[in-house]
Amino acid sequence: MINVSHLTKKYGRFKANDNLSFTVSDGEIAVLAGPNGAGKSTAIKCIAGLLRFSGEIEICGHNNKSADAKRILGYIPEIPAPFELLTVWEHMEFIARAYRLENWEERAEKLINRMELDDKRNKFGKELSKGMQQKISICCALLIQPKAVLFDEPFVGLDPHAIKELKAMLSEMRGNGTSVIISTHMLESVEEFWDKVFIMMNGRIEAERDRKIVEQSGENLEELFFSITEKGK
């Protein structure tokens, strides 16, 4: 479970996140949706423990900046940043050693194969395209078998096969009880599998919808999204 309570992030007088509160339960895929600049990535970075903020964030009952939380949290940033002089396989080994994983090799092989990185396993991070670097980020984050995962615009730069595999992985994570948050400005990229949507604008959550309620009411989520994000234009 990911629990965010009164998250506020300021840069001077500017509030990038303004009193955000929400919960993502076990086995639930939640989406932070909104245009560029809405505060999605800032919220993701706060949850990942990369930024200072006011409020409280817990990962499976642990403070998000604690070692206990970091052991079970996967994070895939919007801009991949692999180690330039580590190969694809060495990235996996680095994560395995850092997290003190046991019997990780078979799992690493499966991830590399699913992301079609097998023929790139000896390539250095600096030699890979952005899409390939994004695949490394996904493999590294999922190698630890996290109980909670944060994806920031995960489909940008991925080829069709990788997108298909990532969507399958998301469904598998849901089935395994993993809490997932996806930040995106493209609702159509997540329409197949979201459970909960938070529509953000100007650092605030302007609307929250549960999939079951939307399906029962017949509400058009895309129309709601644009009514909020295009207000005042």
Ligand code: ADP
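Just so you know, these numbers come straight off a predicted model, no measurement behind them. Positions refer to the first chain, counted from 1. For clarity, a rigid core is taken as the largest C-alpha set superposing within 1.5 Å between two forms. First, how it differs from the form predicted in complex with this ligand.
- For T23, the Cα coordinates differ by under 2 angstroms between the two forms after the core has been superposed.
- Relative to the superposed core, D210 undergoes a Cα shift smaller than 2 Å between the two forms.
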Contents of the next structure:
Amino acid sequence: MINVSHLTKKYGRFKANDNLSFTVSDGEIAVLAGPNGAGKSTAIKCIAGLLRFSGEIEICGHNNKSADAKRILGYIPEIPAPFELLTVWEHMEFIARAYRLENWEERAEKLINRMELDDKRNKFGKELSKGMQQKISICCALLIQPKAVLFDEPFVGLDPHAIKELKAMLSEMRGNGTSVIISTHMLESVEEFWDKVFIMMNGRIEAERDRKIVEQSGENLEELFFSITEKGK
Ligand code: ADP
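What I would like now is the form predicted in complex with this ligand, since the data block earlier showed the form predicted alone; can you produce it?
Below is the whole assembly, all chains and molecules, this chain first.
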């Protein structure tokens, strides 16, 4: 469960996030949608505990800056930042040690295999393409078997196989009760599996909808998005 309550993030006087409150339940995939500059990445970084903010954020009941929260939270940033001088496999080892994981090797093998990084396992982070770095980020975040995961524009830069695998992983996460937030402006990429959507504009949530409600209205995600973001245009 991810619980965000009155999240406000200012850069100087500018409010990049203005009093956001929302919940993502166990086994729910929530999409944070919105045009460029709406405040999606800022919200994700606040939830990940990387920025100072006012308000409260809890991950499965733990304050998001606590060690208990960090132990169960996965974050895949928009711009991957692997360690330049660690190999793909050493990234797995590093995470396993940092999080004191046990019996992680088989899981790491499987993740690397699903992301088609097997033949790159001995390559350094700096030797990998942006897409491959993105794949390492995904493997690192999922190795810890997080109870909540934040994906910031995860599909940008991934090849079709990795996109297919990631979608399969998302549905597995939903099945095992993980709370997922995906920020994206590529709505067609999440159309098959989203459960809840928050449409952001100018730092605020302009609309929050459950999939059932949108389907009952006969709209799709894209139509809903434009009806909110281009209202009055
Ligand atoms: P999105 O992810 O929806 O594209 P962001 O959260 O990246 O939006 O940005 C929201 C707003 O905050 C934008 O107007 C952006 O220019 C501003 N912003 C983001 N990061 C900073 C920063 N470090 N300093 C000042 N303003 C920032």
